[in-house]
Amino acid sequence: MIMEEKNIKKIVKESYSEIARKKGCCCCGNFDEEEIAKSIGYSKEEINIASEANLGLGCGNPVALANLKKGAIVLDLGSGAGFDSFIAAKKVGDTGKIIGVDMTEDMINKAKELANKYGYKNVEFRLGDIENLPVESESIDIVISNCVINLAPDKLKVFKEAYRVLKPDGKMYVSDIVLLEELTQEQRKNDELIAGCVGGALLKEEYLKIIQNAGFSYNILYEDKEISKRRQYQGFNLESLKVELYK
């Protein structure tokens, strides 16, 4: 490991705490939050559902991939201010439930405030580490994650935890940044790149191998290679990988 896990988590936590307080993306460049959301697959209707929770983060729309049904119990890994959680809450309805987990207290507080403001009764936000989820085993129908696992130092732990909490027929839908060529040691240690979803990202083949090592089978749904050139990832040779995982 290039950097100690606690240092990586400290960088990520401090960066995303600042984003939560200021309502601003760390890697949006010249784009605003709505433009970013549209460019990675959110409809205008979805953005309007939870516009205050849209902080210009993410690299896809895992809720759209998941095709959620009424009554589903959904876990949102790295839920941030609740953008995906609130969109998912509309789809699962009153008989369903969304659990958002994030390690950043400022994000959790913001998400809870917005849930109260707009009267979401089927959403719960929990402070916790996605490498050690505060969630019961085999209690979740669908896990979603949007550009978050790349921030975790131990990605195998994250996928093993997701496997643990999923019901036997459960599925996981991930949109994440993966590298198409290796970074330099200097880039791996760069705080801004770590917080910006690049410095901690894995090569695509390594990422997919970890998914298998956690016990999952998978289908690659889509690979967005344009995200590097057109948007917020500074021209690095990477892509946004959209994957369906199942036990």
The other form holds:
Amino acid sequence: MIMEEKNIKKIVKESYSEIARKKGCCCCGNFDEEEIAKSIGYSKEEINIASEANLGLGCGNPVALANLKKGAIVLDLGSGAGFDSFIAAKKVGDTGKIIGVDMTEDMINKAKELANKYGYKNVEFRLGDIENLPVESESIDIVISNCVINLAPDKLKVFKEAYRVLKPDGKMYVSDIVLLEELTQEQRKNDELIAGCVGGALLKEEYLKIIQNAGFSYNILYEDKEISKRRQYQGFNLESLKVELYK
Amino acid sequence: MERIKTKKDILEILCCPTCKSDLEIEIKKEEKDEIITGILICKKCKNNYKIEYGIPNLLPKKEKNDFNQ
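Previous: the form predicted on its own; requested now: the form predicted in complex with the partner chain:
Below: every chain and molecule of the assembly, starting with the one above.
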């Protein structure tokens, strides 16, 4: 791994460890986590399912987009404290399963603690890297990811890995920050912007090109430009992109 | 009807993050169908991955070393 990529992962890990430990979002300013969740498409019921796991870090509701069926096997890339995983777990029921992968130990520990506390039998959290998934090929029905891939230094690798683990008729639902205008070199190197889902984000066209290069076809489901009003994104021309990918 | 999956079943959908081969599980402690402590072993690349407190550490080995050293 090249030096720069290693540094990005270190910055992201440290920042999200801190968030996991103090419970709460580092950069959302005036909003609380529940308000953020509502503003990006979670229902009151969904928030109540796993309010302790809601750290206000998402930029959409990929579980809602995925229309999960009972029995589905779901992989959550960058599962954090498990908010989306727990909501998905309710939808797929006891015959389904959710696998959450996150590289930040404090996040995985928190998610695991909550899974134990609330007795989730169909959820498993793995400490892992979404660029090198510890998941068998063609084993997953649905991959979800919420505001995480922008943090990964090698996004093509992430999408290629998701492609590998999905069953032939599997689908992926991504909510992520994409830029509508290029950043400066200084902004690209800013640790806070990297951890805050801006510094590592790609231009929308570039992001969609990478999705195609990984082998996927895609449908853009929704583009949320309102999100740029959130404090951490203010001053940046960006949006939250919700996209459905299929093999 | 499909039977209810246990946490042990979930662990079957995995592979070595480093070389993508199948992993073998050595269980040291389990509780109610959940593996609490154990080792996941890759026969191909010879890497081992620990399971502690019910959490498998499946960070790719090279990267894990990068972070820890």
